[in-house]
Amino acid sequence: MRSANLRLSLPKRILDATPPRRIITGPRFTPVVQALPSIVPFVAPDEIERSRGQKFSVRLGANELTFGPSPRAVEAMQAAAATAWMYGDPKSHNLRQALADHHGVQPLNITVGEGIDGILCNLTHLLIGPGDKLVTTKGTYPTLNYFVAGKGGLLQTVPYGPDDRQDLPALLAKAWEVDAKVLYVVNPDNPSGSWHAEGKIESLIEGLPPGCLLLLDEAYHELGVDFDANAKVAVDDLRVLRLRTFSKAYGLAGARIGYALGAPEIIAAFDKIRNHFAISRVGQAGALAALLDQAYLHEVRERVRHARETLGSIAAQHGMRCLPSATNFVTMDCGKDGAFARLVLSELTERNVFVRMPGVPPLDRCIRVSCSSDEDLRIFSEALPGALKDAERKLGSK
């Protein structure tokens, strides 16, 4: 009866165009979205544990800082939890001011987002439309690729160089070739762990095509061998936007706090489209306290350095080679191909050790292991020999 009454209340022009029988239809997705597969780019360790019905002994695959955040950050978030009934400051005023002081810039040079991923999503909304080109390295951090595809943009990729680093000359040449709107470089890189020194980034900026933005993802910057790399990149340069996060060195991956450094003209554009209430009060409080505790960050850097050395020794004991790393993980060359590395990964999973591997050649010959405590790395070290042996056996039987 309600449906009939509703129909009688409709204007005649709508009644004439509407069949009397109710037709149930789904939402009208955009043509771009209709053409995309529905996939989850990263299978979380939590999901793997649920599917296996068993917890991992160690979690060394998600590039998380297993040492945890600053105790001051934890205290600040605990205190802020009581005020979680209020929305977070949409301008992240206190955090942006502290970040500006930390970097020696103005708050107008900084936007805060829900991790670097949130900023990447917003940036594609600002710059990428159907047919627009973005140049990236095939196999580097892939989340941006999904956002570009969702806007109908076109990815243009180049392979890693022979030294397992992002090939900056090849990336630049490709940007000129396709008239790219964005050139994406991760420095230090994920998943290789490699990095490019300050001078090479400056040269890359000077060589950009007109109208091409260098999107410089520096998620692992604070953990780098050269802590001040890229410090001379001018924050007001309209050709570059630099991305940082509290997820890695600051140990706040679950709080989802990232930020971008750039010219005010670029930063202001984010206010047109960003989710202004995406950053919680709890997350803002934790990030601010973490930023102000640089002594703890120094301690983290030393613990990560020690863990990288330990992982290097473990790899060498089993005839494996570690790629140079300026991150909180080490990429270990298993010495064969991707099929063998996948078997090693599977065997480690069977031994309740969670690690990951790069998904694209040539780096798919490797596994990637997060830096962690001596105890965690001992568990990994004890599981590795059996995993390698069984992977060799299964590879030989195929």
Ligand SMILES: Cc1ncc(COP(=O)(O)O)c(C=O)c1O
Contents of the next structure:
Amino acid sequence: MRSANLRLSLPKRILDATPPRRIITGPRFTPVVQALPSIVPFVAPDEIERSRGQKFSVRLGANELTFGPSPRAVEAMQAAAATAWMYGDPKSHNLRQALADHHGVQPLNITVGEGIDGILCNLTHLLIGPGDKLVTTKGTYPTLNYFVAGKGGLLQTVPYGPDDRQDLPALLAKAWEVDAKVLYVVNPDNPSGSWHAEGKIESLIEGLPPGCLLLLDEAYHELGVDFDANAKVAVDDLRVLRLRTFSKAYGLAGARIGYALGAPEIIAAFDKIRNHFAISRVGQAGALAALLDQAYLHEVRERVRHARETLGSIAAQHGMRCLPSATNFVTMDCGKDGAFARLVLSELTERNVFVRMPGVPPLDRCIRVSCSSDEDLRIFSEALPGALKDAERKLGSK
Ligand SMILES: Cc1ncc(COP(=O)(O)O)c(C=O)c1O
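Condition change, the form predicted alone to the form predicted together with the named molecule:
Shown next: the complete complex, the earlier chain at its head.
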């Protein structure tokens, strides 16, 4: 049956003014979106499994906490599942109150979002318009870059320093040079695993140009070496916004809960533009229970530390070096260039071991492996020598 042409019901004056369109034109994307390249920045392990038609034996590439969340968080989410017919509380009241107690701040210092990623997106709504500049390290966690590009903002990058850390003095100099609205620093860093001691961040804040926000992504904070929930940066300081998540140390990546700690003026601005119902009731229940189980967090820290050591010895057995890590992954220097590391990665994939690698030099000489159980790391260590050997062979035959 042919559908009726609704256009014919339009008032005559509109019909006369607009000739019938024979060509389907599609939506009118914004000039910024039209100028963006079509890319899929993150190929998920699930997608790789689908395209290979095979499940990975171990999933060690997505910086997830393979040990899983606290059993109390699981119980809380199971109980909340039956209430999932209700929207989540748009203010995340109970979770924000508990986070405020945990950090010794007020709930008005905290906004909750759909992971740090959701907050990064919201932040670009707040601060980035066409031509606005954001300074970041070339090759650090890239999600913010896509959101900035989507707003027509301009990324200004600085390379990693010679010690594979984010180069704070160079970042600061760039922020002054380009009049950056945002300086994005990831501490501890992904993909290097490196970190900056507290004093360094404080002096970075003191040196910021006027009107530049330091966006401090602390996704791995709880796994750091000198873990202290109440790090010393003043929460009411208008020059800085800190980001934390339940995806890493708390093992709730699939629940999508992150939060920002900052001055009430900045936190309140998020309410103007955020998706108020983005957070699910199940996720809120899981995050709250996870936060209240600090004993489990300490157990996780211990297991991660043990796994970092195990990965260190596996790397050493094959003449590889691990970069120091304050995260739940270890970045292993394969000792050659990016082409070689890419071959090692693809050989590990062939052996059903999922790991990832940094995308750009100088860190693309490395592969990045998640901390995991002894059993998972045994599977990785059995696959590694063959992967290295075949990668060497393929490199030689190129
Ligand atoms: C530095 C960094 N920030 C943020 C995220 C994403 O966090 P979330 O799951 O809270 O969106 C990741 C995930 O890998 C990360 O490495």
